[in-house]
Amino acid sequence: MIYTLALNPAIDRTFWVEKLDFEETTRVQKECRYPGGKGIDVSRVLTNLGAPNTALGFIGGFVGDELECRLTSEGVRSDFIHISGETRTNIIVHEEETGRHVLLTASGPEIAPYEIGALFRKIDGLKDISILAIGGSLPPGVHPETYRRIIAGVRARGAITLLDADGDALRVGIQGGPDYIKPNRRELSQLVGRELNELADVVEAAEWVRSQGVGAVLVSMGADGIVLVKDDGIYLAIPPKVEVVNTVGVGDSAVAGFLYGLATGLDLKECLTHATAAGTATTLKPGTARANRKDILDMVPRVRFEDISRSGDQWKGLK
């Protein structure tokens, strides 16, 4: 069984306005609430793909009970552990002249230790886990090692981890030694403390982050593609070109293939072509609606995947 671990999930709250006006009223055109966050987007992917999994994390009070109810009516499975604080509310304001949108995000609820714990407990209790992602911010109260900890004892259990983060979270829970990550370029050029203007900059990167016991990384680069660095080979996944509605939980999309992949026994080669087909197809609906089955394995076709493995000077110039 798949599992995703939201320890930070949301209600996103969508808006789509003509112009944002800073000196007059704005009027919304239109509002949709989605659950959101990225093992929440994960589990939504998983689900549209019909790949059974479980979102697990913390939920709690009204906007908590209307994240699991609108999971529950869009199919996803889960099994939270309710929290004394309130579910956090993102707001998504989408700026139809223009095409930008502005991402508001809440800092979440503060977790109690004895909350941590019931996670512990869950998550080690799990016996039928195989594969656990794990994305998103960490609430106030939960410290970056809870991320190590978790990683560590379910790969100690012979399951795959896939780690989805950045800042501090990113840079602790590779402690634990994932068999995936999954930053975007950004991402992995603050854990690493330089700029990564170029694809050999971005493989250097993920090879040095793999020399810290992490078993393979890969990178989301927007229209660039998404690079694997494994240790016998690197691969690059191209999507085609496509008119983008939105970009709000693309790499997540993309997590939600690639696992698939994995949990349907495809090479990595189809993996990651489905890891850039799901984020491609997400890019085409509005708000944080996330791309069906039929989108994803439509988009398969359409990537164009190459067998980059070089060393050396051979890396050299290549963008």
Ligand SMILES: Nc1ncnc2c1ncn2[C@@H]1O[C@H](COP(=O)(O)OP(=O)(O)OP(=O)(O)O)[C@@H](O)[C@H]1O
Second form
Amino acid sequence: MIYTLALNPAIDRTFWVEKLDFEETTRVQKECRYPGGKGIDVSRVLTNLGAPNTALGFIGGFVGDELECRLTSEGVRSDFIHISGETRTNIIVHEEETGRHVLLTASGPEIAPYEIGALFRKIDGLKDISILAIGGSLPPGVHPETYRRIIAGVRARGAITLLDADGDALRVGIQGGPDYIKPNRRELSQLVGRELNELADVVEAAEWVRSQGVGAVLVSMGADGIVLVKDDGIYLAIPPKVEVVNTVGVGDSAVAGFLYGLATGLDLKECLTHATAAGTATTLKPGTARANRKDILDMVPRVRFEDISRSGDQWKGLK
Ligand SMILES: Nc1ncnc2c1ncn2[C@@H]1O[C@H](COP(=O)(O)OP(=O)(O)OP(=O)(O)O)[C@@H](O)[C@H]1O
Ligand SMILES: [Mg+2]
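Having seen the form predicted alone, please provide the structure of the form predicted in complex with the ligand.
Let's see the whole complex now, leading with the same chain.
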């Protein structure tokens, strides 16, 4: 069974207004509420793909109940730790007149040490874990060491681990030796402390991360696709040019596409093309909707795969 872990999930509350007015009342024309957070997003897309999975993490209060029930309504299985704090709500306001949006993300409830202990016990008790995907920010009270410990523990039991995080959570998390990490170019650049302008820079940075004990590195690069740096080679998957309507959650969709490939026994080339296809298919979906199975599978043959293991001098020209 694939498990996803979101320590700081959210309800994303989206409002559409004609124009934001700071003097008078602004009338909301439409609003919607959706389950949010990286791990949650990965679970939603995996479920769309028909891959059995269970979302883990912390939820609490009325908002936590809402999150759990919304996931259940979408057919997403979950097994959360119930905490004493209240799950956060993020606010997104779309201004129709300008096409701009404002995003307010809350930091999330403080997690008590005994609640972290309950999470460790929950994960230790998962008999059927084959893959664990960890994603997202850490709520107050949770040290990045938590990621390191979970990854090291799950790996020791023979399951595959994937980490999609940034900042300290990524830096400390990789010390647990995850099988895969999926930074975007900015996150990788931050991790290695230098700019990554050319594909050669990205590959070199990924190789350095591998030397720190990470199995393989998937670097997502927006419209430039995803490069996979692994022990036996370097592979690039490039999506087709598309009319992008949304870029929220595309990285999570890419993670889900990759895990779907791993879970269904596809070879690594296919895992990478499915990851890229899933990310790109979600760019075509407005709002908080995510790509469905047909969108993703239709996109797969449009993704170009290249084995670039021996073409180092041709890696110039990233957008
Ligand atoms: N402009 C685009 N055109 C085509 N595909 C795209 C575009 N932007 C993103 N994608 C697809 O989505 C994948 C992930 O995108 P990106 O690198 O932006 O992830 P990310 O920065 O981790 O996103 P997130 O904000 O969800 O964390 C890309 O590898 C690609 O397949
Ligand atoms: Mg991302």
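The model shown is predicted, which means the values in this text are computed figures rather than measured ones. Each form is matched to the other, and the largest set of C-alpha atoms that superpose within 1.5 Å is called the rigid core. Positions refer to the first chain, counted from 1.
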Cα displacement of T54 between these two forms reaching 2 Å, rigid core superposed: no
Large Cα move at K19 between these two forms, threshold 2 Å, rigid core: yes
Yes/no, C69 Cα shift of 2 Å or more between these two forms with rigid core fixed: no
